[in-house]
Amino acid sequence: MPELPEVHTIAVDLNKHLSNAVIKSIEIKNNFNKKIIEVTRISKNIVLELSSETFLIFHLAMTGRLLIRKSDRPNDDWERIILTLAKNGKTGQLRFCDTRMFGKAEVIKKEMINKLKSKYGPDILADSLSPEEFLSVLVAKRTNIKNALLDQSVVSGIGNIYANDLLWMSKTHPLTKTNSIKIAKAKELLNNAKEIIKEAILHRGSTLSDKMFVDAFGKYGTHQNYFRVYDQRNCKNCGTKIKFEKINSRGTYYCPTCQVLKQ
């Protein structure tokens, strides 16, 4: 599933290339003729702000793609929605493709944006998110740290890949109880989370072996070449064999030597 760096990469590309483009039509019927004001992100949702206080929301889920294409380019696999766009006298397309159809596209009005935002906790990249606030939302959840980091209502934007790596960076066992975490550890976790998410954005996201994630131009990300512990065989710190297990059905990688569970 595309996580924050992958979604952020696509949103930034779309904002750069689609702002001020006019939607001439949407293939799933009739003329639309609304202007794209800006493309932003709410958690893992890509948000196209349109004229007339309307918003087009895309969630890529497991296998969704948003692709900027020339109008005469051959069809992409698994096309579901095609927006024909006009900008600076040229026309092109934004294609929403999804092989498994778990993704979604939705048109909403301005009053629904705050409702969408309220579903999520503070964004992991927000400058306003302090270690104290981060600790507060973790402790209140009363679960293990891996589950808490993946709970988008607790903190928004950390997915499974990056949760594995930031816990390894922080030498924290994934089953550590959140109510045992102190402010120093919360600060370390927050700093490492920001570092790894920003690094993954710099690398334009992670494309796994299924080759599903591509950016808005159909190119693969490269952050998979920089994983710390996720999908690794041996610990890069001590050489110990990495342990893999399922925690709440999510694949979890950790080093049993560097990430000891403290009782």
The other form holds:
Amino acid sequence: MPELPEVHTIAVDLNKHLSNAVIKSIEIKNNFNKKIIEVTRISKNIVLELSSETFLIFHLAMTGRLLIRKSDRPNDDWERIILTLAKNGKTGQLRFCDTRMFGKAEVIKKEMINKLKSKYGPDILADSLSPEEFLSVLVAKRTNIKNALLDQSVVSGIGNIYANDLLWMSKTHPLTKTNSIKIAKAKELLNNAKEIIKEAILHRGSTLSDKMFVDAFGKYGTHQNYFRVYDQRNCKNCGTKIKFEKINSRGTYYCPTCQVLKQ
DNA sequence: ATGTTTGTTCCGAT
DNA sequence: CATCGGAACAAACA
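With the form predicted on its own in hand, show me what the form predicted together with the DNA looks like.
First the chain shown before, then all remaining chains and molecules of the complex.
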């Protein structure tokens, strides 16, 4: 049982030999042996529930990928973490890849799950989210509607692409102050948000021109072919040239004819 | 070369 | 003290 002198001895040796060494990869050997019980989602986190009340959480951020691969398949681009798995007598891998390194992976215990959930506002797909609650969380964030929609602690699950399309579909200017929104508009925004998100799920997500997003099998999504205003030139409703500007430092597309700022 | 990017967090300003 | 907004994180691409 190492006490201070033993720990000190090791720390000094490690410091002498390893300071300035670069960690190229990390391998976790065997006997982790936890089973993946179920995979779910909390906001934009992918949650692997493991045995013994342990959870493995991945956040893909902008460029993360999780790929199901055969173990002998050649390396993928930008591999960061490889899990080797056994199921029904066969082995395979789950590969977490990310070019920009904005993605995250962490292991947490069950009691931290509630803390994770508490960071987020109501999930946009939750049946329990009423228009009244939706409106009240938006209004509580005293800013413009686009900024509020993108704040995951206000309402969780809407990203920049879908916020643009949602505001276009709801004929709402992105700079509309949340406190000027009425319940009828909140209803419209909520219904349209659910419709857009569900449609994009049916299309298995959006893959932009950088080809970064792929599903767990490496296949592209198709929802980019159904964008309403994001990355579009002309309004699909009236033909007006779509405006592009940075709002809260995020690329924002809107139709100046259909989405008039009124307040 | 510079500007852009699907997300989130942190820090300074208000 | 609470809240907001922008910079930063890092890499690839046009």
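Residue numbers count along the first chain shown, from 1. Note that the structure is a prediction, hence the values are computed from the model and not measured. By rigid core we mean the largest C-alpha set that fits within 1.5 Å across both forms.
After superposing the rigid core, the C-alpha of N20 moves by 2 Å or more between the two forms. C255 shows a C-alpha shift below 2 Å between the two forms [criterion: core-superposed Cα displacement of 2 Å]. We note a C-alpha movement of 42.2 Å at V7 between the two forms, with the rigid core held in register.
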